[in-house]
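In structure tokens, the next block holds one chain alone, the form predicted on its own.
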Amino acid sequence: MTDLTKEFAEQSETLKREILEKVSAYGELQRQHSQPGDFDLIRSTFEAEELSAAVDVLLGGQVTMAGKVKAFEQAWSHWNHSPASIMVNSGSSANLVAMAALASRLSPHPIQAGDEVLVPAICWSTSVFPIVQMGAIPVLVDIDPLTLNMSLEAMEQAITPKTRGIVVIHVLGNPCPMREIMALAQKHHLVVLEDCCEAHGATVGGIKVGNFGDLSSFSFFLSHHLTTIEGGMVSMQNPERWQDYLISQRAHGWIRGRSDEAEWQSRFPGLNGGWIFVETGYNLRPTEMHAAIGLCQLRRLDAWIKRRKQIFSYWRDNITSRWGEQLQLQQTLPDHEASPFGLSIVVQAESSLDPITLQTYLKSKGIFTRPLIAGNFARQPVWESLNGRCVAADGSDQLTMADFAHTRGFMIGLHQDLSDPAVEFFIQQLAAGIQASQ
């Protein structure tokens, strides 16, 4: 190393250290003067550590998917007790690459055009769209009115010889009865995609969600338990079966990073190196910056989930004891433990409360509401173009329970930074809003 090169390296390292110290100081200052208690549906949870980690990546030069992404995938798998995971650029992309892997032409029994895939009627758009994008037919299944998750009875009614898979959604962090669902799937030889985008850390019989289905998806959007700004993860129980498909689907359909990369190269010696395409893949790769943020957030995730549970329990106990005959809250099954993403409220049919009036009042006090995910997806204009069908517990196409939750229900955002006064403020304003809405 020449003297000039050495001087440049020393100056660069000194400036980098000064920049990171300033970024850290800025993050600490912002955190000290932030105003927890806001009931925004989306808010930042970044601290000095995340800001420094992100800037460090930018200053380092290696910003596209590399070592930090790999480290976050391994750390996430360890935290969630999953055999393996791959990171993508969003929870929606996680659903897409998972469904594409399930439909891969290289898969032993792929989902094919014309096959049916069950999905709960209360869902998000990108739990439905990947089914359609694979050429399959989405079947909206009515919900259990108490858990707001897909009804087991309706699920059984919906299965036909054309049914090939199930998309299970743990609505607002409330885990589905996965043991029963997996038994049903095994009975009918169905693949299961477990959508855990709202349910980090929820458990069934002590087992974290994401460890029951063939594949599972998680979202790390800004409003979720853990955030990488944009980001998502696909976890799997059988990496030997699924990991190579997922790797190809995540990046262009090529072989780079697959366990059988060398085998493909030997089969096609006339093609150059890793530029061999074996799937109809996408470009859904995350960045090193997103993974660096995720590694920081993951270290605090358990404490955040604990705080979310405390807030949810306080709200549930107060609301149930005071307004249990008017307001129905989402119920968790025995031996299941929720990891709350939000607080759902469904106004009982017998109540004189008007849900819209109640939501309007809460909004006037800075407490924002939104539909239960996207409401009954059969009511969305796009549904008419998707060639799907609907099934209720009685075998009809009337999604009565999902409709009721759609028209009488809404959710409140819940995050770990809510202070105790803010938690109590919500109960006070809910009481005033109920009085104003009657």
Ligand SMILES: Cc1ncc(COP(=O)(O)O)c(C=O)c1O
Given for the second form:
Amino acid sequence: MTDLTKEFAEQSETLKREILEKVSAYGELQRQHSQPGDFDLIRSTFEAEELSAAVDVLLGGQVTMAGKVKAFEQAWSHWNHSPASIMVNSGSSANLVAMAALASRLSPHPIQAGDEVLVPAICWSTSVFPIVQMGAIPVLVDIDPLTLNMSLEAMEQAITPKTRGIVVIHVLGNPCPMREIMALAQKHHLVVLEDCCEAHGATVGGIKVGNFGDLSSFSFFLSHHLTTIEGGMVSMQNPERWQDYLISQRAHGWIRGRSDEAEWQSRFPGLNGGWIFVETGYNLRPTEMHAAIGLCQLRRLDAWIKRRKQIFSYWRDNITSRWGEQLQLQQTLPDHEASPFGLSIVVQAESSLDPITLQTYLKSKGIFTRPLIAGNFARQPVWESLNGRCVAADGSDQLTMADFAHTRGFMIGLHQDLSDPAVEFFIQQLAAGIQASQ
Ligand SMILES: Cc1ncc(COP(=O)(O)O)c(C=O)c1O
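The structure above corresponds to the form predicted on its own; please provide the structure of the form predicted in complex with the named molecule.
After this comes the whole thing, all chains and molecules, with the earlier chain placed first.
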């Protein structure tokens, strides 16, 4: 090393240390003086640790997908007790690559053009679109009004010889009866994508969601239990079957990072080993910065989920005891444990309360309400162009339960950073709103 390069290296190190110290001090100051933007779900929750980790990546040189993404995948798999996971740039991308895998030759029951795939009527858009993007037909299945999850009876009614798969969604963190759903899938030779984008850490019989379906997806968008700003994960039970395929799908269809990378290189010595393409694929890669943030967040995830459960129980007990006859809250099945993403409220048919007036009142007090995910998806303008069909528990195409939840229900954001006064403020405002909406 020349004297000049030595001096440059020393100066860089000193500056970097100073920058990280400042970033950390800034993060700490923000934390001490933060005003929980109470019911706003798109506010940053980053502390000094995440800010420093992100800036450290930016200053370090290696910013595109590398070791930190791998480390986060491994840490996530460990946390979720999943055999393996692949990180992508959103929960929507996780659904897309998972669906592509379930439609591929590797799938035990490949979803082909014209096949049908069940999905709950109360769902998110990008839980439905990958079905259509594979050339398959989405079948909206009515919900159970108590859990707000897909109704088992309606699923049974919806299955035909054309059915090839199920997209299960654990709505607002409330876990679906996965043992019954998997038994149904096995009986009818269906593949299952478990969309856990709202349910990190929810359990069924003590087993974390994301460990029942063939593949599962998680979202790390800002409002979710753990956030990397944008980000997502596919977890899998059978890495031998899926992992290499998903790695190619995530990045250009090439071989980089696959377990059989060297084999491909020796089979095609005439090709440059870094540019061998073996599958159709996308580019849905996360960056090192996103993974670095995720690694920090994962260390605090258990504590956050505990706090979310605490807030949810407090609200549930209060609301049920005071307004249980008017307001229906989401019910969790015995031996299932929710990991709350939000609080759903459905105004009962017998109640004289007007749900719109109630929401307008809450909004006027800074408590934002939103639909139950995207509401009844059959009501969305895009649905008409998807050539799907709808099935209810009575076998008809009338999504009565989903429609009721759509028109009479809404969701309040629930966040680990809500302070005790904010939690209480919500109950006070709900009481005042109920009075104003009679
Ligand atoms: C059930 C469900 N699936 C998928 C997604 C998509 O996740 P992302 O926003 O990370 O793309 C969401 C988003 O909130 C969701 O709620």
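Bear in mind the structure is a predicted one, so any value in this text is a computation, not a measurement. Positions refer to the first chain, counted from 1. Definition used throughout: the rigid core is the maximal C-alpha set that superposes within 1.5 Å between two forms.
Q265: CA moves 2 Å or more between the two forms after rigid-core fitting.
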